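Here we start with a single chain on its own, the form predicted alone, put down as structure tokens.
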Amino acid sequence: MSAQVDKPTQILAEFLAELKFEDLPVEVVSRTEDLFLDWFGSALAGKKARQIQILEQFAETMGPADGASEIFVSRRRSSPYFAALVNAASSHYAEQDDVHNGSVFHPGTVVFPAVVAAAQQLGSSGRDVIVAAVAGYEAGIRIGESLGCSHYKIFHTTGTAGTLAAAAGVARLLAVDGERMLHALGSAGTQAAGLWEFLRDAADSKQLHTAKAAADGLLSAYIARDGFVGAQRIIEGEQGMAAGMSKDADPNMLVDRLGTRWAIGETSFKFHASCRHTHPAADALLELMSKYKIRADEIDEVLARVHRGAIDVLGPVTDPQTVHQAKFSMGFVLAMIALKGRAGIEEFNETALRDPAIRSFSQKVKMILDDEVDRAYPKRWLGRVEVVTRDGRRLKMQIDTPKGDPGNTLSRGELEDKAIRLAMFQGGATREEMQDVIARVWRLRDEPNLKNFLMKT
């Protein structure tokens, strides 16, 4: 094991504070624009969702009657804090927001809501937003990695590391120095939370995790700018996050190849509208059924060979009671793949939840821990399935790079199609409105400001 780096959080904070647009490789800038569009579509997909409407009502009750920042699903304005809160919750509803494999973390759903809400108030340029977003991704991914796999067993990393990611992004937008960036991370870390227990009873906590991470990260950045002091070793300190939330923490990951390794470029897009832990097996089952030309009614059993993290998260969901909970059921997701050929946002609905054929097929699916898959995780998420057919055949398929990973990424055309489908899912925006948004995002680096994406006055 390498020697412990002295004051890694401080080194990270100084790097984030000093980050400039000119430091970013062109591929990082382009990737940030791709991720921005992917997030924007997800933010609109939560329209009409009960959880999001409740948070909208809270924002309307507690926030200002008007403000500089857009709440996209409601077409209202509010303060940056409440806009970040609602937009973050909404963008994590459809389970289509991006994910970084190594940190098991959804960066876009917490970084972009906070950064965009603040940027609309501050009048920041597109270049400013790109730099801030990169700062947020780099911070959150590295913090998630540093907390290790043991953290994720109990804690939803997007709620924990995500709070610091949002703080880093907004603090960079506010152009604070390294000392105040460190204070922003300290205040964010002491508020970081998010427990997986909600999956057992289909609670709404997942959207609350992202809402609070984005809003509290924004809060932490603004108060740090004005002199509020946060803990300086909030991650690696004796009573910091690693001490209380991890058994295998590695603070050195906070500073791993800073300035040469761009973690934002490692981020994956989600192809299926379900928990990312289901995707490798879903891709493998799709490929197997296509290769061997078999139908769902010819399958007696499906064995999904998975990593430990998948069992920890998906294992408690044995009888999904809501559409959202069904997205965390390996059996339900693979049943959708087998019977419908896809598990997209349109396929997950109340009719599917009650469909006896899907329910019956889901009981044929079992997860088993696979040593090879587990050793590769979390850097690589391997797909391995075995299918036993009615005529006694035992068929196998393996996928090494799931659809959406950097090595098998979505093209800009695919991202545009995905964003439009997400926006139109519950009437969040029309096709024409999204085409305008898409054109604007593809020139984000040249935009003078980020005002009025969907509201023109």
Contents of the next structure:
Protein chains: 2
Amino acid sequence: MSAQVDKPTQILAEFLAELKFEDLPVEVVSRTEDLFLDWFGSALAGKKARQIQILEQFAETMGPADGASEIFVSRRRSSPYFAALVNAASSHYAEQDDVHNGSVFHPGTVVFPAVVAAAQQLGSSGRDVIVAAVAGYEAGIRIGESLGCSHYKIFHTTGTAGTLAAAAGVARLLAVDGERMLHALGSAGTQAAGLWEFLRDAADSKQLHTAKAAADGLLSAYIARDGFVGAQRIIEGEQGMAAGMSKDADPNMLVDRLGTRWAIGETSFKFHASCRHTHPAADALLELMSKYKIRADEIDEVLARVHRGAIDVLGPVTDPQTVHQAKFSMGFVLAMIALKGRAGIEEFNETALRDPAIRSFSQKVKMILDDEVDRAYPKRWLGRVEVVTRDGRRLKMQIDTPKGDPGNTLSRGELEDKAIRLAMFQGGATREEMQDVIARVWRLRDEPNLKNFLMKT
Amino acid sequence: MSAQVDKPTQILAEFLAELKFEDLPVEVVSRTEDLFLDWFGSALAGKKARQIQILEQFAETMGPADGASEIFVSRRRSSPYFAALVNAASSHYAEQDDVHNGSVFHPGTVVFPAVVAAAQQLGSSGRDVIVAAVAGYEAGIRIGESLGCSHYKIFHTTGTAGTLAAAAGVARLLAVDGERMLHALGSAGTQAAGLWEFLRDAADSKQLHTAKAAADGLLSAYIARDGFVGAQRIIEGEQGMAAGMSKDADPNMLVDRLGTRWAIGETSFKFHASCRHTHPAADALLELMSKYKIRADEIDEVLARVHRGAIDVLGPVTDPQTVHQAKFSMGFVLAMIALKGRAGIEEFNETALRDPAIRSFSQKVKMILDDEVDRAYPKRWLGRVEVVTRDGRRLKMQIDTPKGDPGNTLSRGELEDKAIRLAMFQGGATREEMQDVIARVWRLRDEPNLKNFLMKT
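Which structure goes with the form predicted together with a further copy of the same chain, now that we have seen the form predicted alone?
Whole complex next, starting from this chain.
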């Protein structure tokens, strides 16, 4: 490892505070608009979910009954804190929100809810929101990378690094200086939390993690603006995040090519509505069945060769009890692919959860750690499956760039279609409403403000 | 180590959910009233502190302008969430709130703000509040103990275990069953956070930790009541708190003598207004100077023999820049003791911070790790000091039970005096108001509700 940079969090904070729209390459601006729309669809997809409704009820009990910021699933307004809380929970419900491979971090679901809720209060322009979102992505991705794979083994990076990402985005929107940006990161880092333990019990914590990351990050930024002092070396310090929550941290990643590498451009869109760790194998199985013209009932066994992170996250889910938990079962997801040819938002439902054919197929799926796949991870997520057919053939398929990765991305048309599907999935918005939203997002860089997305009065 | 209990968090949750007033020995009830008053004084002591005012401003921006729950420092009401947030921040400002030795955890500053804020909304009786507070203390202390010394080395246990303590207290007040109590602990544990890194920079995070522990714990309890599912083994599970945040965890401590050991009764009152790690040495120095009739100007050197935890927490503070940071400097605290004979709330101020005599004396103080003291810790906090006098004598003193520990406790008269001093310190309440509060707290077990403590309309 190269020598450690002195005060990397401070250097990062100064970069974030000074980031300007003019610094952004045009493809970064476009990509930010793409990611905004992709997030917006996800934010509506959790409308009827029990855990989202409970958090919305909490917001109703504890927050103001009106305010500047829209809570999209309930079509009401409250303060930015509660809008961030509920919108961040709902946008992580469908498991269709974006992901950055190298940091194993979902930036959109924590950055946009916080930034948009604050922007609606502050009257910020679309341009300001783009800069703030880029700040959030650049910070969160580098922090996730710096915390390393050992962190992700126990901690949900989207909850932990996500708190700092949301703080960075909102603090940029508040136009604080580098010193107060550092305070915002300090206060966010000392609140950073989120454990994978919930996966074993089909618990609702995943949405709680994004809700709290967005809301706590927003809190950190607002209080930093007002002079609340945070630790200056919250990530790399002797009693900081890396010391407490990682065994392989690399603080140098915090300042990796600031201003020349745009990590936001490396972010992937999710094509399947399941945990990203299932996607490479899902793509490979789809391709295998298509190439060899195999039907599900001809398959005796599926072997998914995966990286260790996939085993850590998916391994505990041996018998999914809820639709959400099914998205974290490699067996269930590959069964959907084999039997339905898709694992989209509409396919994951209670009927599928109890479908004996899916249950039976999922027993045929095994995960095994693969050295090549594991070495490439987390930078590249390789798909490797082997299928044993009923007639005794052993077929293999490899996919090097899963659908949705920057090298195999979704077009704007595909993004529009996905966002509309997500929005309509539980009646979050109509097709017509979404067409308005889409038009507005495609001209985000010229929008005077972000008010009244779904509520027109 | 003995064999591990199966599902200790679940056993703890069932105990907490089933706890009744009739189960509590009368001395536990009295002690809870003592701790309530001690907390109430602390909650007023942060009235004019910058960091508390910033959090109150955040509560004003993000929370409802009215509600059932009093924010004591600002004499206004809001929702329980924001009352818990601000009251918990302010009650940890003066460093005079209670502490449990074995868990190195400050229970009062996280449990009471959450429980009282919820009780004011729910209309709970004084008796219900006592039971809920006991539940919070019993949970938080055992969780802090179970996480071990390695946890405290990096994490501020009052922030981490404190989130679960607040959740347990509020969930008991909400009268949830054992299953939902377990969900409350699961949601709280996956939000548990708080790093010591802030100490190096005189940052404001300590009050942020208590604020968030109380508020997040309250959130966890409310959403658990409404059906939000948490992890069932959030502490002992393979990807739970112990796995991620401790190297010497002992999950068996979670269920240590439930119903027969009352950990709340082991809680100490703080006599000096500084970090508890300075107290044993402060008591020993006071005793030494009194016994040998030594004045400060006769002292050339002070050696404080301490446990490792004291070095972890106080070691980074080599040159205190704020009044709050001075409370974490062994040199500064012993200088106050030597020069002023006290280290109380009134003594810690800007004048003292810049006093050259105090600064100069503090350079004479050294901490050294002592094997005997370290072996006794954290169960017992032994005070051992050695003084070298100008005329060359080497004097020693040992204190085995610091002032405020259960074996050397404060009387109700001393508690009243302390609470009034804290309340009046920054104009939080008048002596007359506090006399009303005191009378009400001494009959807490018979109070019909906890409404209108300082606001009468």
